[in-house]
Amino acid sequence: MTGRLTIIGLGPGPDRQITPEAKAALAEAKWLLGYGPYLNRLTPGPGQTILPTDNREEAARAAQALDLTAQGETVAMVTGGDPGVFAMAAAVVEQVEQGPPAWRALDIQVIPGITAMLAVAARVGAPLGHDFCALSLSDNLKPWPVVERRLRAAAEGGFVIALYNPRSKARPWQMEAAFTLLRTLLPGTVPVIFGRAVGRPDENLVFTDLARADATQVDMSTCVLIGSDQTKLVERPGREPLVYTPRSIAAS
């Protein structure tokens, strides 16, 4: 009996942003396990079983998948965005390393899928058009002290910077910080953008600049992207701003 496990990114929330690879996995799994708000955006078919956790609870939510993968069945990991991009790929193959040797042997997949930055981007222009970098400001799994070392490596070497998990109720003050730091590096004038929820109903996008970024506009489900020093903001009557980092860099 062979059981067979795939991890399946969403994409950021439209059910025409689920790619149709991810479509099929979902369709040919028995068993269905992710976050919850994930899960409910599907819809299980006859003979699927819906299992959710809790946020924090990754690590025994991928050792119950390869567990039940190990007993013969198939199953869906089902997570947000892409799941190889601060999400579930990651956290199943490190319970592959440290689990049973009897799971290095089991048939693994991973779907990709649209992560939130692409999804941002696309909804401004081509923020990303040029060399660009992704961080979270979680503290949960790194000191803070290495998000602002990247942080502040990643200004000075002109990245532009997509920032994911920016903000919490339990981490309300870290991308005030974050703020606080880029501002000491970069120019006031970089532009920022907030996308919470792009795509959906509720899609919320705030384009602003560092000096003027609000914190507390932010949430985490938003994805905020921050400039380099050669993004642009282009203004069109009538129509919200085009965002666009250049692809060439003159030499100096």
Ligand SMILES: C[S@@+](CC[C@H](N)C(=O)[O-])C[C@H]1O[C@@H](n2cnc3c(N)ncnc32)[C@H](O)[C@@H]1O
Second form
Amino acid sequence: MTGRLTIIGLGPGPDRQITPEAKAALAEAKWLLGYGPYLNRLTPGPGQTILPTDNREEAARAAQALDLTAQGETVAMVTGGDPGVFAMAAAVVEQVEQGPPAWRALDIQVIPGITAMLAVAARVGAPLGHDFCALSLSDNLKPWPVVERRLRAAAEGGFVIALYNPRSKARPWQMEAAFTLLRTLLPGTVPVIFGRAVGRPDENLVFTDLARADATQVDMSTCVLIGSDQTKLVERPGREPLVYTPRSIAAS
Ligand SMILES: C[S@@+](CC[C@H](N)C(=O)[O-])C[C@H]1O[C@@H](n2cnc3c(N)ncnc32)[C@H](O)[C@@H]1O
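Now that we've seen the form predicted on its own, could you pull up the form predicted together with the ligand?
Okay, now the whole complex, with that chain kicking things off.
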């Protein structure tokens, strides 16, 4: 009785951005677990059972997947984007660390996916062309002063910043607080991109700058890219601008 757990990234939205490796792993699984909206993107095949779970219950969902795998089942845990980026892969590994010793012997594979910041970056040019970092703006899993410290360090370090989980009904003020902090550290002309639902039918891209960035245009389907002081916006006639961060910085 050999079970297998694959933790699969479905990419940002469109089917064409699901990798062949992810499709093959999905086809092999008997049980498909994950947050409902991600599972809704799949059509279960014959003999496959979908088990939707509450998005807030990561630890329980991970334990359920490991339990089924330990019973010899083939289980797929699906996530949006990449499973290792602010998603379920870490929750599963944490359960393996803390759970029954038998879970350490299980066959567990993580199948990568296109993460949101790469999908947004590709839509607008090459804003991540030089050094960058990714932060979750959510203070559900870490205290807000930690978020502020990391934003400050990223801006002072000259990194382009990709912000995930930027603003929700339950967290309405954090995005504006982040812009207010960053305005004290970076020029107001730094390009800012709001990439909303990229790759999906309701996709929306906003090109703005740090001085004018309006937090109320941001929601939980948005990945926010904030340029470094090197990032530039190239205007084009009749087309959306291209945003890029040059590959090199001259020695000073
Ligand atoms: C819990 S995180 C999961 C990230 C995911 N694992 C990934 O690699 O993209 C959810 C956040 O990802 C971002 N996101 C996910 N899909 C997106 C898309 N299609 N367009 C823009 N942002 C997206 C948003 O910032 C959202 O709040």
